[in-house]
Every structure is written in structure tokens, then in C-alpha cells.
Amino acid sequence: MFITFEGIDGCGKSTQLSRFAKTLKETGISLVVTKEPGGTEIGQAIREILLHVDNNHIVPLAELFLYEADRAQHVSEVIKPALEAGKWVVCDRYFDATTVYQGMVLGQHEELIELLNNEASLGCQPDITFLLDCPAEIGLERIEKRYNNDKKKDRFERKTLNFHIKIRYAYLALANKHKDRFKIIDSTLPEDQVARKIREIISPYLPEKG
């Protein structure tokens, strides 16, 4: 199984990531859990560039590139690695972040997000996507509360709330174009309530004990 994590910022994805991890491997399952972009040392150079925020120079077109580098790097090396292995793989933000961010948003174009996406992704198809879902009034809320000072916060969580907003709900009209894979959760229930959603949602794939 390869299950992807996404949202805006703040939604609490990688807190509900870190406890479905945890839930997984108390069940027995062998997985890999992961992150778009920095899941290799490579990837991890490539972070640095597009989330520092001295960068905010940088043209949409190098930073698309730059995403799907970390992709192709990524898949090749950890992702595909582990699914032929027949490992679960859990990933924090994969293509549907660049189709979102780089091209629903920022306005480089579909056609081009599919092909490098296609390409970068090697054939590996997330099987279940969690949409982390929160109004983006909360989710810069908890970014705030999250950091002591605006110097801890990386290039796109320093961008304006119309920024956010759009990008909440280009991720809602992608989810409703992809309702066969995405699975909407309400990220503004309390953390546990959340954790159970996740939980049931996965339960049907997970190994009966005993």
C-alpha cells in the first residue's frame, strides 16, 4: 500500500502521519515513512532551496523542476524500492502538492505538471490519499502557536492568508476530481477524533490479529 498525507499548512498532517505510523507498525505491517521534498540526502538539499526564505526570487518554472528532481530522486531510491519490496509506504506530501501548489495555484501549466509528474513518479500511484482539511484562518493559527517568532517559519508558511485559501480549496477540487483515491478528513475535530477517522478508513486493509 502507498498512502500519501496532504493539506495546507498547519492542517496537522504530519501529526496524524506520525500517529498512523505508529498505528501501522503496532499492527505488524513493514512500511517506510517518508516526505516530498527532502526524503533523500539529495532531497534534502533540494528542501533547503525551495522552503528557505531568503529564495522567494525564485521563477515558478525552476521550482516546479525543483520538486519534481526531489520526485525522481525519491521514488527511485526510497518509494519504489519499498513497494517492490512489498512494504507499506507512507509519505508526507507527494505529486498532488505539485499539481496544487505549482499549478492550480501558482499557474504553470496542467498539461506539464502531468507529464513531469508521470515521469518523476515512475509509475508509483498513491492507492489512498488523506486530505487534512481545516479552514485556512486555523491552520495559520497553528502555525503561529507552533513557532515563538516569524524566523522559524519557511517561505510558504510566511505567505498571506489568500494565499492559503487558495490553496485549500484547489485541494478540495482536486479530491472531488479524484474521489476514488482521496479521503476528505475534518482536521479541525480534536486530534483523537481524527486519528479514528483515519483509522477506520484504513481498517478494512489492515492484517486481522491472530
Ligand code: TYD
Second form
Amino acid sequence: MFITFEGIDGCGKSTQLSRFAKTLKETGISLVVTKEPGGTEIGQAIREILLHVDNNHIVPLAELFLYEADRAQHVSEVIKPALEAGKWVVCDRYFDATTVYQGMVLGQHEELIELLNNEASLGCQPDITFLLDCPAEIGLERIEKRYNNDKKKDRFERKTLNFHIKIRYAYLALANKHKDRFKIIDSTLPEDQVARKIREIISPYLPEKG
Ligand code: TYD
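Let's see the other form, the form predicted in complex with the ligand, since the form predicted on its own is already up.
Below is the whole assembly, all chains and molecules, this chain first.
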């Protein structure tokens, strides 16, 4: 199984992903937990370039290629070998993030993105994508609470409310287009309830006990 988590910044994705991974490990599933950008050593260097606040002048095409370069390395080094070995892979963001951020919101050519996503993912399609959905105001509030000042926020977290609103609706539109794969979870609910909903969705896929 290949499971991805998506959502706007501050949607609670990281918290839920680590709770989810813990639940899966408890069931004895052999699991790889990873993320984009930055799921490999090369990817970490790419992530540094992408998220650094000094790199605001990066041109959109260079940004797109870096996300895809990160993905190409990540899929071939981590995701594909793990899936081929029969492991479960849980990934914090994947190609839907590029479709939404670089494509639907930042305006890069849809066909180019589809082509690059296909090439970089080497046929590894998520079986389930959890979209943790919350209003952009709530996401930004959570980011504010996480950091006491502007210094530690990355390049995307510093973007405006309007940007985050667009990202939210782009994700919802994409989820609507791929209803079979996307599971939209209301992440304004208390943390335990969100975790329970995710568990309920995954439970039919878990191996039988005993
Ligand atoms: P993320 O790792 O989720 O941030 P954090 O670890 O701070 O929670 O994602 C980093 C940023 O990169 C996020 O704002 C979304 C952006 N992003 C894209 O624009 N395109 C992509 O393809 C991916 C994977 C992420």
C-alpha cells in the first residue's frame, strides 16, 4: 500500500501522519515513512534550496524542476524499492502537491506537470491520499502558534492568506477529480477524532490479526 498525506500548511498533516504511522507499526506492518521534498540525502539539499527564505527570486520553472528532481530521486531510491519489497509506504506530500502548488495555483502548465509527475513517479501511484482539509485561516493560525516570530517560517509559510486559500480550494478541486483515491478529512476536528477517522478508512486494508 502506498498512502500519501496532503493539505495546506498548518493543516495538521505531520501530527496525523506520525500518529497514523504509529498505529500501522503496532499492527506489525513493515512500513517506510517518508516525505517530499527531502526524503533522500540529495532531496535534503534540494529542500534547502526550495524552502530557504533567501530564494524568493527562484523562477517558477526552476522551482517546478527542483520538486520533480527531488521526487525522481526519492521514488527511485526509497518509494519504489520499498513497494517492491512488499512494504507499506506513507509519504508526507507527493505529486498532488506539485499539481496544486506549482500548477493550479502558481500557474505552471498543466500538461508539463502531468508529464513530469508521471516521469518522476515511475508508475508509483498512491492507493489512498488523505487530504486534511481546514480553512486557510486556521492553518495559518497553527503556523503562527508553532513559531514565535517570522524568522523560522519557510518560504511557503510566509505567503499570504490569499495564497493559502487558493491552495485549499485547489486541493479540494483535485480531490473531487480523483474521488476514488482521495479521502477528505475535516482537520478542524479535535486531533483524536481526526486520527479515528483516518483509522476507520484504513482498517479494511489492514492484515487480519492472528
Ligand atoms: P512540507 O514539508 O509539508 O512543509 P513542513 O515540513 O514545513 O510542514 O512542505 C514544504 C512546502 O513545499 C509546502 O509549503 C508545500 C511545498 N510543496 C510544493 O510547493 N510542491 C511540491 O511538489 C511539494 C512536495 C511541496
